[in-house]
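Next up: a single chain in structure tokens, the form predicted together with its partner chain.
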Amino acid sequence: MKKTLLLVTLCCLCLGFTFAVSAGEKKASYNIALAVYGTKGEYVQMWINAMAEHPAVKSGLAKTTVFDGEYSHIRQDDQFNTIIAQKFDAAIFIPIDSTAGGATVKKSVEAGVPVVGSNGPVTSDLIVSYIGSDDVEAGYLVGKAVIKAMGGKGNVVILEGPVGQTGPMQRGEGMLKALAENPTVKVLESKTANWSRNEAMDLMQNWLVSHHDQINGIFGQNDEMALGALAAVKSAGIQPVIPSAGIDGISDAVRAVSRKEMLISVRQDAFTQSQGALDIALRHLIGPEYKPMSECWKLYPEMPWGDGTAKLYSVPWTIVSPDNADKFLEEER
């Protein structure tokens, strides 16, 4: 009888929230639904550290709930049944699947909580915002700046990242791109290393056995897995070292740049997937008066805040280079 009753008030106070919102009255707070593919890869930490920082984070304006999707859409979709029952005012989504990732939008968005998308794409135009990077244009600047080392000729090897999944894909067909501008290079292997930097010191000392001194360039789809082969590299005992790239500009990649073992890591930015996605979410719930409050927006001239009501955020890329690679290690710190 209590649990009843418990029920029943819960459910009043439940609808009296709902009329409030309906009414149009700000509410103190926003509870804010991050809904992320999987939190083990260091990026997604990232991601959701850069979250907490958030000046509206901060100050209690938004409450964020962080849902691991576990690597599965499943998992994903049925974590935004539980979105939507616990009416969260909004989700921030990072699907693994953007072809999936539709059919979860369109479910959230018929039920009132409204989705805006952060870090990978997902199909669907009922999204109030979509704010990442174009993993094509990551695997072409890879690509380039590889072959460029290369001398525009010679020979390459590619590690994929896990099969069938949207960001190696594109990434993939990014250095492809690359590769088309340069018909005299020539791709000697490519195949996956499932994101692990040990698989790919693995395939790389095996790549090295059957194609000897032939390989003359790496692309890494990531930078764990260009590290892997550097490393596996290294202890071949060749030098100067065979130039390699990688996509995200994790520490240990950056470290290695600076240290002119690797070439590049084009690093894609965290902070400001993370921070930009709740100010838009913000403004969406809260309308024009909400100005941002992250610093991200004051980072690219090329990416203006806008009103905040723009379909399409697109963070751009930064080449660590030595140049610039002592700076990223000191921001960490």
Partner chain sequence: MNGTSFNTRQFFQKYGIFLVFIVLCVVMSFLSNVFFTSMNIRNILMQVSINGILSIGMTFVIITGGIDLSVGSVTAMAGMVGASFVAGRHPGPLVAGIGMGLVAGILAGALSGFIIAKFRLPAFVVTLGMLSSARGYCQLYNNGMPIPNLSDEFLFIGQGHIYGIPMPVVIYLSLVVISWFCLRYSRYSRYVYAVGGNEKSARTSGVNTARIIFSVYLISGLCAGIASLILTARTTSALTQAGNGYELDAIAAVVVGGTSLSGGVGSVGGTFIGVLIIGVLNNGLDLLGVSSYWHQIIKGIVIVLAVLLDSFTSKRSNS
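Next up, can you give the form predicted on its own of this protein, since the form predicted together with its partner chain came first?
We keep it simple here and write out only the one chain, dropping partners and molecules.
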């Protein structure tokens, strides 16, 4: 009996020791997968570049690997098989398909790879947290700016983002809100150009032929598409250029706003959405003793770090107008 009790006690002590070592285990470096929907657009390039400048990356605490989803959910989902197989410590996910991405998140979390959402929301309650901006508000700001420039009447076309992404749907919702407030403005065309400048240029060229002299405003659900539409308008020799606006605040759009070719760009902060996501991931992996290393948390008092475990961090938008565009261009230099 005494031998049995001794054996049980020793087993319990061993189990307790093992648990304590495991729970307190910290790594010198964490491998983080950056699963982005595609790398062709300037916004995602800005997001990736900002990540490379994060203090945790520069110090070696975090090692990041970019997975280019090539604008395909199938491709992104397959890449998560690689992320799981290679035992990444965590993934930061910008999905091409918000709804289908939920199954991808579930698979990753069940395999032990936690997921932080950034920039584009995913339909899942299993993510650690999401850091991004309110797309409904951005769409509304674009709609209001273009409609105001049109004098509150006329016809518009809408260049949509990829079908299935929550971001385009929410930006579209904001645009429809602005249209509902102005019933004398009609939508002639609304179609996806998949965030692509070239696709948007082709679409706009077709629309200019189909609706000769009837298009009075252009709603771009991102800057790349707004710029593509603008290129088509300029190529057609239309003067003055049709009022247009976009979302993201990429450098070409800011320059177009500065030249007064575009009305506004609604700038989302790639630096904060990127670096903030890594801080959130590291807080999840390391625990409450981790303190945010990025300066991004000092930029927006209305978005406090707290203890780093909030389910949503909403990054404010900034309107880029002809009045402040040069300031942003100067910051880029």
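Numbering follows the first chain given and starts at 1. Remember, it's a predicted structure, so these values are computed and weren't measured experimentally. For clarity, a rigid core is taken as the largest C-alpha set superposing within 1.5 Å between two forms.
Asks: For Q86, decide whether the Cα shift between the two forms is 2 Å or greater, given a superposition on the rigid core.
Replies: Q86: C-alpha displaced by less than 2 Å between the two forms.
Asks: Quick check: G174 between the two forms - does its CA shift reach 2 Å or more after fitting the rigid core?
Replies: No, the C-alpha position differs by under 2 Å between the two forms.
Asks: Following rigid core alignment, is the displacement of the I74 C-alpha between the two forms equal to or greater than 2 angstroms?
Replies: Shift at I74: below 2 Å after core fit.
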